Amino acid sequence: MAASATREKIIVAADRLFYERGFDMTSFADVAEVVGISRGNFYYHFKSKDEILNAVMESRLKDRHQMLEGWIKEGQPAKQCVANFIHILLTNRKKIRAYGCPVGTLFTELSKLGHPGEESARHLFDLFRNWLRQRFMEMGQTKDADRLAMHILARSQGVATLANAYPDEQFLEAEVDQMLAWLDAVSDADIKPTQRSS
């Protein structure tokens, strides 16, 4: 089989189970055994731990970022490309519950760690902060675009974090609708810009 073919079988599989047991918790064994192959060919792919976990943080941030401008390049608003972001939470809810965001806990791991890997789980939160900046300038919000984002992103990964402890409630699609509201509030906020002062 080609070399590439098998490279990337081990990099879905870790990628998975990075998501699903954790970084730590996940062996060379673990992974060879989900792809079919002997861990000696395993480490023919991929030398150390590290170059694996190398190999998972380009691959998700290459799937993130063509996710994010996908959506651009549909020609969609920056409004709706929010909207889109946040609707993440919808899409993915089963593996949210189930193991939280795949961006937040893996950075939380790697940086208890101590491990090298954090710069680029950092990478990943970077990828998000500034897309999501941007559409908030898009949207008008000059200023306050980085405050916003943050803000958002902070939502989502708290959001995840308390689905996955309470999986059986409705909460995850009612913190989405309040999210989805406060999108709207944001975006009227400059057509309206007399607010009421406290």
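Previous: the form predicted in complex with another copy of the chain; requested now: the form predicted alone:
Only a single chain is listed, so you will not see partners or other molecules.
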């Protein structure tokens, strides 16, 4: 296996384990076992868990940026883009109900640990905040764009947390419907229905 491919597998495995088990509870050995490599080969790519965390955060930022910009490149209107963001709660419903929000849970854990990676984790929220703010500005909500962006983030994080706490199958769908109704109230733009994933 090429070195670059091995490194990518380590990042993907670490990303999943940090999400499912938590950063603090995931060891080098855990990641190496999932990837199927020796510890020696592992240390060739990463010398510390913090190095892995940095790589995971860079990967997450890149992936989320591509997802968000992809909707824009497809020519979707601003309101539909925000609706797509809201629908992430349904697209990832199984993982959210099992582990919570991957961004929120990691940030909270790093914050509790007083870990310097907390700042990098916040950059993901910044990415979402800035992107959402721009979409609301495009909808004509220039004055309140940042407040509206923060409302979406706050509501999404709260919904994800409660969906993780309560085994209510209908909760996410009802909350997403309410968020979309709220979006209708702040914009007159047309919104196309998005198919829900189970």
